[in-house]
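Okay, so here's just one chain, in structure tokens, the form predicted alone.
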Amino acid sequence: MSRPDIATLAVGDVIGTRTVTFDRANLVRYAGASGDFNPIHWNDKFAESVDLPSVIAHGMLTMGSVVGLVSDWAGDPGAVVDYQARFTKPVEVPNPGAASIDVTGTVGAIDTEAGTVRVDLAVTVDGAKVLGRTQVLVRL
């Protein structure tokens, strides 16, 4: 994909949508890659013992997976110069099954002098926001 032309963008433009899914196998692979073996990510009984509804996805797995919408749109993951989000609700991962995370990216601000665009992400599961104030600054 080619890099977007900042001159053709307007605040409010939707850059794209995507659905990201996680099943329990994804959580196991991420735990191994990240070294985060907290049992809330793989053990239902433990998760419930700490007042979680069930096993939940790693926050950084969720955050890292949804930013792909923006890096793909920008045409270069190196174009992302800042990324921030607030974790607002855990992503429950059923067994069996998968959690589906819906992502929509919208242009929130444009700085033509700096050559940057802020993309705001709406990140939800079943209509409930799981990441809040999710903003990605991209240098085009």
Given for the second form:
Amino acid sequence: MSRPDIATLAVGDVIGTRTVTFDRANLVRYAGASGDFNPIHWNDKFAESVDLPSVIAHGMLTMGSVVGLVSDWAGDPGAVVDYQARFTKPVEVPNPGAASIDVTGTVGAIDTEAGTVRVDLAVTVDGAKVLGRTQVLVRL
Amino acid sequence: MANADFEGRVYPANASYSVGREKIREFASAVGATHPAHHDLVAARGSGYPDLVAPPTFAVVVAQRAESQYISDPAADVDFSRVVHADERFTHHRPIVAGDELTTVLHVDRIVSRGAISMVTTRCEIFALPTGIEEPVGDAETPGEPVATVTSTLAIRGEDA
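Hand over the structure of the form predicted together with its partner chain; the form predicted alone is what we had up.
Full complex below, order starting with the chain above.
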């Protein structure tokens, strides 16, 4: 896969956009793969009993999925050296149906000496932010 | 309310986690990571990795095992059913690859309670053990080669929050 040339990048450049969708099967699959079996991610009655609107996606599923926009752009998943996010709003996952998450990546900072670029992700559901301060540092 | 006495606690390096190829493939598929370096050994080696490379958030699997030492301790007063994840950060000192034998030193950095909500920040320092060794080497807080630092904040909502 080709890799971006740091010399041609500018702060504010949009590296790409993507939409990821989660249905209940995606949540069960992530629970198994990650070992996070908290029932708020698969049991509606349990979620309601702890005052959540319904089953919600693992914050780490959202965080783990949206970073694909950046690692695919960088051309190397090992290029991600630092990645942080705040979980600002739970992602409700309907049954039946799916939650749809929109991701836009923008160049936030460039360090040519270190060879690193910080990509800031805007992560929204129906226009409402679900992740905050989502920053991915990649070494190009 | 989380027990503030746990702030500053450092746990000994835990039993090591063996990073397997199928686990990397399974985790990559669960987060929609389709890059061949997660799935195809020839492609991973062609990209300069010794084996399949883990996706950027895979370290959470290793970190959550270590965090459970604290969270599942009844004396810590962390009601897991009322926990909501507040933030997470991964700093990779080098990529995690299949074949890594990882041990984690868990630090409970901060416990703050306001009203009915407690915020707990933990830090997992993840180290790779040398090949063929499954027990910690080096000193207590640096038992191997630094691989990743995972910082996580949990919000624990009280019954009336």
